[in-house]
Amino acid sequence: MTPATNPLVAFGAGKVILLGEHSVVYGYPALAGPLSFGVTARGVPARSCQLDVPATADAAQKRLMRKAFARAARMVGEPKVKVTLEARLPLSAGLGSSAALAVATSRVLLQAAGQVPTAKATARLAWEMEQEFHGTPSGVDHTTSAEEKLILYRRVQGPSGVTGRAREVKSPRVLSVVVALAGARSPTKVTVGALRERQARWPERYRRLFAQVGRLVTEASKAVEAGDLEGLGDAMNVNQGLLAALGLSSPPLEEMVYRLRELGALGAKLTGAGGDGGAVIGLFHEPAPAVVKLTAMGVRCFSSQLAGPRAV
């Protein structure tokens, strides 16, 4: 398929962590699902390799994002293609959604090429649209949007810089979430740069709680694989208390575990950067009562199956 012949469609899928966010920066490993939820990026033959930016960013974000698109644009010989997008992610909540937008945006690119958009290489591209996002991201964003399994992440330093390691979990049952928005929340810029002063601070005291958020990960994707829901909700609810230690959480952020665990989350935390608010995540084994007590209840709120055996 080429864009003279047919539009080329691509879907990069918006993702949570179920487990380790923030000490994945530091080398301990993380859990994350990719989402049901996630952007939609259309390609058509254009005079030149272009983006149409979406009208409802604001002027900084489509700087960033016409930075981004270009030097992934770069990396595949400008096709001559128009890049549009289409976005059904809550935007900034920690859901991945410039992750997602670079897997989607970088598969039509690979296609217009004329290269196969495998997860490889789709990743690949999509890494240097997220390095113009964040800087230095952890990676796990990206990879677990261009791989759409529930993944084990690592980042690990090489002699030729930064790289992801990632492994499917497997899930003999039904894992499914429900995310819910509460708060506003704070850049993530701002959340992660006042926990690495703290760090540097008080490094041997940061030291031990991120590795014993590493071990938790370690213990819940052990709990996944067994199909042990409950342990995984523990492990969910133990890594809450220690985001709570390192200063991530927050009253709005608090209030939504709470309301999710009284709704029968078998465990619930907030996912992402954290601040003053964001997105929190349930563990339920039926999630859609919860979805609409919630909204009756006026929040903002979805459900998605992260693994296991999916309907026919």
Second form
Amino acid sequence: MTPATNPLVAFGAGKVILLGEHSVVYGYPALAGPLSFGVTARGVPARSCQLDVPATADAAQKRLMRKAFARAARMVGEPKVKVTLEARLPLSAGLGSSAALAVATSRVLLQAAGQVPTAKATARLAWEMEQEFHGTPSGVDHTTSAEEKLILYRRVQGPSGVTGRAREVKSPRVLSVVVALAGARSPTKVTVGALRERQARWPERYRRLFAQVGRLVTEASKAVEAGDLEGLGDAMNVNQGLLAALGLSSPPLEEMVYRLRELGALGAKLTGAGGDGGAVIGLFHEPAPAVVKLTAMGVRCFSSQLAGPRAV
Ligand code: MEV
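I would like to compare: after the form predicted on its own, may I see the structure of the form predicted in complex with (R)-mevalonate (MEV)?
In what comes next, the whole complex appears, and the chain from above leads the way.
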């Protein structure tokens, strides 16, 4: 084990799921991309391996963060580093804040242990932390954050446990979304658990809906690759209808979806776990005017480019 000598800094991106949340837990594909906002972790040499938990976290969050950190630290031989975190991302809103934290922290821990924080090594370690945060996540959040690309992701049940398969989806066009927050939401674990109960009771009905979402995700990835933003937007709208059918939408989320469509979104839907509230995304040719109008209405929102050629 190599002790850390210099300050280490690493970033973990938040994420949005363009299509396929929830059905991804059942082995169907999801299309997800990284946000430009996320969590920064800093590591400085210390006597032992420690996490300085953010003061803004509540007691339960702090406990969970310490447990997740200890699990990842053990995997890399507990390098002598003290890690501090700075989040520039709304927490518990469905934007992958725990995955961003796990990825940023894993990158610092790997470097402190003298290892190269490749996307694969980072994702492997962040997965350990995500399991403490979410129980049995699909893996789409931390994989998107570690890869920092628009990806088509699928959870795979192998002989030695759950893994994920990801491939980059390249967009010839700028792919920008407006992310708007619509009220507080229940923890992901609760929303995922409630759907699991309905699915266990009426498996065939829910399997049909998940399979429909899976087909939409495949069509949406092809639309992205072809530069067909209208086709992608329509797939997002239909996905929103199916998420509502799965019992994952609510009045605050629906209201925000309709607001975004009125403002010219090519497609709009909830993103992440959904439920009582949370984040909604709208796909726009030009997001800035919608952000200005929503902000004037008092809505917390921002825009982010998920893929496509970058301005230089
Ligand atoms: C949460 O960002 C996405 C869900 O599909 C849960 C998961 O994939 O583990 C709701």
